[in-house]
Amino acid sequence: MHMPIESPHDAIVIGGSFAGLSAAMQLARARRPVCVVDAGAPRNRFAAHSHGFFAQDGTPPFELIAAARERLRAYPSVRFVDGRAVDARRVDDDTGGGQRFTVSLDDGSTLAARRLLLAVGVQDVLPEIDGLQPRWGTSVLHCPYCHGYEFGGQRLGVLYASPESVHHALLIADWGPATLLLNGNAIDDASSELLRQHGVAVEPAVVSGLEGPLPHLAGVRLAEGRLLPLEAMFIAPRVRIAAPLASALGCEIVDGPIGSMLRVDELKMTSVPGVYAAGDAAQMRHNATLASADGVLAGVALHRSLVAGLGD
């Protein structure tokens, strides 16, 4: 059964993690009707704790999200919808009512708003190596600033993902003895010499699997049969935008150094007027603090566009 379109909000924020909730807070404090749509699957859900976040070091990510939602509920103009946005469209409106976009949800309902803010995040595209996925976020990690301290002084590996992995390995070596696992790839002589100068070992063999009591890591099994002892392995995987909404809206998507991302201007507006984006899907550098700051900027810019009528 077709469900009716609800009365329009000033903004719909799609994605209720660090970027989306930070954006919604700015709009709430501007006393604007805002709806946050969230499916409850943030990128950092695999991590037990969020580190490096201002005044909240070591707090589990879901606790931070729950606290942010609780504070937002104190603002009467904020509404939460738990569900997945499956489609979004720009709607031409000649009535003067201000409706510009519709968002379809997985339960068949449809929301409307003058502006959209995409905080949909990204999905990590992990290598298909036996034992890697179940350790993701615990002993197979991405950001050393988020999780490196807990493995300080232990044996660390960096799995080759791109030429940038050489610099990743040099960075990881500041936390403990590091080995760059080439996994059958090759690096040039200059990179090899740079790694040697910084005390980073290089293992050329293909990695066939990860071993140890889950979710911990005891070592990586190489294709030739050897076991290389490691307590943690870091990887900078490629990413893809986590929802198809940007494509449905016609937003320009560009290929960045680690995967696809939305093209936004300095005020976080996408190539589609009235559609803003924030967080991991709209910037190259990813962590919770940067996502939250990105959301603040996007929320403020969206509010100013409402005041100025830009995008109407």
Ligand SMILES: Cc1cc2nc3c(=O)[nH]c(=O)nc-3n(C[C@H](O)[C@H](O)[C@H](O)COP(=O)(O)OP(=O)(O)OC[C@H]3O[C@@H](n4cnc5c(N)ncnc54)[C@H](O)[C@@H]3O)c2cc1C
Contents of the next structure:
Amino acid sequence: MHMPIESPHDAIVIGGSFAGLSAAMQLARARRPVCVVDAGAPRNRFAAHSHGFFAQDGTPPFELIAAARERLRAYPSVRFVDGRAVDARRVDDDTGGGQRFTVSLDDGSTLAARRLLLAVGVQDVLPEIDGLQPRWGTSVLHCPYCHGYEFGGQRLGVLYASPESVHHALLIADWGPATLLLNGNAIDDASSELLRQHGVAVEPAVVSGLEGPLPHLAGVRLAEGRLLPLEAMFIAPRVRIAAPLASALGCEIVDGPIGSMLRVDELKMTSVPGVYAAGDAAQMRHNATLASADGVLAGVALHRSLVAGLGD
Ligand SMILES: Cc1cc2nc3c(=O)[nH]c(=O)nc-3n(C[C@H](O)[C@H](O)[C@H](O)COP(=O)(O)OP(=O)(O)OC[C@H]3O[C@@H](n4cnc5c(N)ncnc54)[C@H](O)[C@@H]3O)c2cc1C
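Same protein, the form predicted together with the ligand this time rather than the form predicted alone?
Expanding to the full complex; the earlier chain stays at the top.
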């Protein structure tokens, strides 16, 4: 069935988490009609608590997001749509109203707006090791600043992902006795010496699985059969942008050091005029506070582009 396109919002924000809701707040306070479309799967949903966020250390991620949504509901120009955007296009507008974008949702409806903001986050591409996925966010972790404190002084592993893992292991050793799990990979002599000097153990064997009562970790089983006791394991997974919308719009995607991200200018506009991006999908440093700050910048820049007619 063909569903009619609604009259345009000033902006549609796709992704209603740290970056998207922070952007929407700026637009709401500028009294602009903004629609936030969100599929409800923030990247840190696997963690019971979010750490390090200003004045909110230790609050569960969904509680933080719900509180932000609640504050936004006070602004009558904000609308929420719970659902997934499955397509986004730039359309010609010959009515003199400037450019327009349409966003198709998974329920078959279509929204329209003068600007888009992609705050879709990223997906972590986790190594396929038995028992790793169900411990993600609890005892298998990526960021020591987010979750290292809770394991302070305990036995910590770092799973080799790239030569950068040597530096990752040196960092993790500041939280507790650390072992770099090479998982069958090799490191050079200089790296081995550096690790030795910093007291980081090196385990060359292939990791065949993680063990312990879920979601906790008791140790990693090595292919040769030995169990290496550990309370937490850190990995630095590669990431990919969580939605194919950017490609559909023609936004340029670049390959950063940890995976794909949207190319943006200093005011968070993508390579497509009128399409902005913020948060993990549009920067290399991934953290809820930084995503929120990025969203603020994108929201303000998008608003100014509406005022100035930039990109129309
Ligand atoms: C396990 C884990 C724990 C973490 N813990 C912490 C922590 O303690 N402290 C900290 O500061 N950071 C933490 N982080 C990092 C933090 O989660 C991210 O930096 C932050 O969530 C990025 O915010 P974002 O708004 O860019 O993206 P996300 O929070 O990932 O939000 C993206 C949103 O967009 C939605 N979306 C995606 N595609 C579509 C679509 N097509 N249509 C509609 N909606 C869509 C998603 O459903 C989601 O709600 C953690 C990360 C992980 C993996």
